[in-house]
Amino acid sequence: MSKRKDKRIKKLKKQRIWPSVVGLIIIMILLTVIMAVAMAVGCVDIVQRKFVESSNESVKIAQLYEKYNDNNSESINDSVKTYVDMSGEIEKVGVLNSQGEKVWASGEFRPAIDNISEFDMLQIDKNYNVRVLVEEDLDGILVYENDKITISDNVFEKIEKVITVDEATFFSDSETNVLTRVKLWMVVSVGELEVFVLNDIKILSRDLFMLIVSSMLFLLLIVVFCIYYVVSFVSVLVNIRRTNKIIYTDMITGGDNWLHFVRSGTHLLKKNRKGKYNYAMLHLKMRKYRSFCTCFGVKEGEELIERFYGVLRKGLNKKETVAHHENAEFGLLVTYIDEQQLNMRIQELENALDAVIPAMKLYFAVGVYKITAGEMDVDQLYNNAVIACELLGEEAENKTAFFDVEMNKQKLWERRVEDDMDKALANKEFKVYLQPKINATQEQLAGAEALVRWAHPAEGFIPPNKFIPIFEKNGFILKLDDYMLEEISRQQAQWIAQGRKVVPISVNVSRAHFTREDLAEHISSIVDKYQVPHNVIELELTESAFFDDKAVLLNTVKKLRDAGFIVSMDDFGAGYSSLNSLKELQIDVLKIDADFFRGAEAQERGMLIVSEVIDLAKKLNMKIVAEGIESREQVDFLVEQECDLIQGYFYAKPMPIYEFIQRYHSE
């Protein structure tokens, strides 16, 4: 998988659920701590307002002492006791004079210095100053200071003078509609006379109403909020579970794609790595896949692979894999005991797959790669597979190949070649040699054919077959053809202009080149560069052309040799001979395979074969050439039967230019 790919899909994968809980999680306590600090803030404003009533109170009682007399002592007492009677917050009253002497008291009052500490308290009217008795051990005192109302820590700290007060206290109640009360002596100084006056100051529930409704509706909001994120999670994950489906799923199959046959594969294999089972990565592909879809149609096709892929699923088991790859290509990652059980494992999968249409013969190629423990690179193993499927070739039938090292130096070897051939035609690496053609009956020279050798610089000397079997199958083979027929034409045209003896040198024409309609046009133009008479230039094509597009191949030969060139067909009963090909093809020279010539045991039928098609190309007005000629014995054949062309290695090798000019042009 490509870098950029792999960091795509990644990136779509990367959707994760923990975000979403961890911001949930904080929004919940952020959302907590502001209602926390919310409610706090309402209860310290509702117990200031009810501490400051408390403080208007107790001046409003010690207000009635401020003209305090013997002569009036008796009527204030009572209005105060009637005050006290009437008040819901206001238990008791007692006033001292100066000397700290008991002057009156509503109740039971009996000041003593015992445990009590006194807290000055700002002014709430500007001419008196009203001070907090508490009683020490509390952890905090309610302290009314600058306008405000806090609870203090620092008890010590305002301490004024110390006196026993029994009723400061700070409590909770359970009486109806009572939350919470605290019990403070209040002292106001009038005079010369101190004012105590007890406060009962009750927090109802009435007044918590608003802050309890106000932190309901809070509540609610949070819980609102929280279904709101729950409906999210399950959003994301319903959209996780939906693009890992996407992701995983291939469009044809409908089942597991090749992401996730990677993806699993890797698994396997990590578990494995100890070597507890023996796996074999398969490479399994139908043959003629495209005929078939040409015959039955794309849709019909694609229905095939999936079924297909069903039946191959259903051979697996758990510790097993498959999926579909590409075309009518299915990687296996499968388990077995021995190679023996392997080739019968693949068997049955073939024999399976082969039922899916009883009535039609299908083929299948296997490439098989046996796993070594620890190996993990799950693209790397169908490669090797791939590899060892692709030396079968596309004309076996029921074939399994299994990975060897010298398949993956067969492919390494391709790569350096496809890496190093356009730079290799630049620096005309690729060097003409010449195997001359002798006259059967003279003996002289008659032609040539050019054959092509690459001086490579580091690899050295590289013979055709090991390259141009690579370059026939992606097609370099074009730009190769063009290269020989323009230095040949250049080396035609050079003899020419120093007077030397020409004869016709025959190129090679693959059959890739025979697409192309306007083909003789392009031979025509290459060969004219240099000036060079056609008749000089033979056009080689093999056999096998004739099996392609049969219109473009007799419409192109008819110009060829229209436009005065030589045509020969080369290799001639090399395959499976046609003699309509002869019927239909109008050709110069007829080139005779050397595979005729070989074998002592075919030997004689052999030669009775050449017999009779040298006689049908002269009754078909051709000239005969035959290559691959080694011994007297078969020249003198050949000349008893009148063969035109000898070619061969009794006559020479395929030779360097200049050592053809030094053997054959020499003064």
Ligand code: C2E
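Positions refer to the first chain, counted from 1. Model, not experiment: these values are computed from the prediction. By rigid core we mean the largest C-alpha set that fits within 1.5 Å across both forms. What changes on going to the form predicted together with this ligand:
- In a rigid-core overlay of the protein, residue 230 has its C-alpha displaced by at least 2 Å between the two forms.
- Relative to the superposed rigid core, residue 30 undergoes a CA displacement of at least 2 Å between the two forms.
- After superposition on the rigid core, the Cα of residue 59 moves by 2 Å or more between the two forms.
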Second form
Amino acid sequence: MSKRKDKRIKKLKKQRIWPSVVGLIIIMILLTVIMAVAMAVGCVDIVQRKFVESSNESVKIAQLYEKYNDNNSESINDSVKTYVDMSGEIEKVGVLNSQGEKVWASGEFRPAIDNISEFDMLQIDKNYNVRVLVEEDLDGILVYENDKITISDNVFEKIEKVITVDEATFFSDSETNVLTRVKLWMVVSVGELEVFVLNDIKILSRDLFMLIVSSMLFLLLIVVFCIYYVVSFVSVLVNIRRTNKIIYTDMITGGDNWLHFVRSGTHLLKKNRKGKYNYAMLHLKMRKYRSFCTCFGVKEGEELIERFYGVLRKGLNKKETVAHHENAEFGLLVTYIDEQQLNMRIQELENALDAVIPAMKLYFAVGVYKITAGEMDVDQLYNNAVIACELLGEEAENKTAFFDVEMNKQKLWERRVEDDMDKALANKEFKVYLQPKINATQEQLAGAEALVRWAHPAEGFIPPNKFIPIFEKNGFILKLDDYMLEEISRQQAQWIAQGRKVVPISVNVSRAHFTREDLAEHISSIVDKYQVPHNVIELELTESAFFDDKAVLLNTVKKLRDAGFIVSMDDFGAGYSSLNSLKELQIDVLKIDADFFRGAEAQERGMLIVSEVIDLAKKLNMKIVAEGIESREQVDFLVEQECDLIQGYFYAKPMPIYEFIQRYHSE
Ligand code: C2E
Ligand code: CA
Ligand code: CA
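Could you please show the structure of the form predicted together with this ligand, as a counterpart to the form predicted on its own just displayed?
Expanding to the full complex; the earlier chain stays at the top.
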């Protein structure tokens, strides 16, 4: 897998959990801080309010005293006492004169002056100043500065303690709902006198009720938020799982896909780094899958693939893995003991696959790459298995091929050729060589065959058998053959113009051309560009072309001959020779394949067949060319058999045109 692809998939799978976690933590901290601050502020507010209330009460008492001062002390006592009784916050009241002597008191009165710290004045009422005296041990609870009540750190701590929810709910009856209390003296000056009021400021649960309710609501909010977060967090996890599932699922089989195969395969091979097990990579494909889809439908084809996957999966153990690759192809990573056992295993898998449709015989091809311990690039290993399989060919039989290094070289070579071919044609790297055809009895030049050579700038001179089969596979042969025909037409035109003796020169017409119905017209148009008489151009069709569309072939041959071209059948006897095809096809020349003249053992039989074929061809009015003739004996035999022309190393190898001119045009 490419690094970029790997990165992109990793990004896709990336678990985006941390933003949620961090978000949750931040929000919780934030909410807690907000709640604490709100509680503290709320509490401060309550304390301040209570304080101001107490100050007001104290002022009222002072006013009462002022009002009833003139009357007897009884009535003062009664009025103030009633007030004190009614007020839950005021405990004692006393009045001192400027010398500090007690003038009047609501009960036992003993302001602990010695123990008292005195604070600045607080202007609570515009007519009265209130001083506050706090007993030492309560010092620092309430502070008022610049006509404002503020709270010292101590108080803050105390308040924090007061407002915790636990204490609020726990808060017991025995304490008469008091959460905290502060006793302090407030001193209001009335003329010469000072009215001392002992305030018992209590913060009751009821005071905190609203605060507690809002805190509870706030808490609820936090809880809801947390739940929301946990839910979204879980849904993120679920999503991650789902994404992973999608990333690793094959859309056709519903099982593991290729990405998963690569991942799990790499994992298995890593674990087996020391080579405890023998591993092999298999590329298994159903032959003629496309034909199956054409007959039964693509959907049925996909269903078949799905069932194949099930069968293969079942046939594997835990240390092995399988995935659908594309079309009807599967990759399998399997363990094996030896090659024999591996072959048996493959056979078993094929049998199980074949049994998926009992009424039909299915065919498979398997490419095998035996993995060396330490090799872990699953895609590369699979590629090797594919290369092995590709070289099997397309016959509909179950076959298995094992990868060897040569296969890889061949593939690399094919790639190279394909990369370079267009440029080579444009740069005229393809060179025309001519091999003479000699009249057997007169031993004179009677024709020639144009054979291509590739003068590759880096690889040097490349013989045709190294690139023609590749061109035949990829279709480039069509361009190359046209090029050769054009070069020969130009050459013949030049020689004719120079008044030289010209002999027919043959070019090879690959079987691939016979898919076009206007082949004859196409060939004519190339030759006619150079105004060359058609009878100096010979077209060699390979015998194998006779197995394709016969109607097109017969028609094309007829049209070519009618147009005046010489048509020959190349390599006769090489593959699936058919004497019948000779009768059917009206051609001018029969080229007997060199194979008949090779190998000592085959020679006698070969000669016999050759004489029969020559006989038959003569009867059908064809000329005979014997190819690949290397010895005098062969020549003698052919002369005896009245073979017309001989082509072979005995007379000359294929040569460049300038050499051909030197040798044959000076004769
Ligand atoms: P072919 O058409 O059968 O060409 C004859 C081959 O036999 C040539 O090989 C030639 O060099 C070789 N040959 C001739 N006499 C002897 C001999 O006495 N002994 C031996 N051992 N070999 C001999 P070449 O040039 O390597 O070409 C191989 C094949 O490549 C050709 O077989 C032909 O099928 C193909 N080919 C070559 N040029 C072209 C082309 O331009 N177009 C197409 N379509 N195919 C071509
Ligand atoms: Ca030929
Ligand atoms: Ca031939």
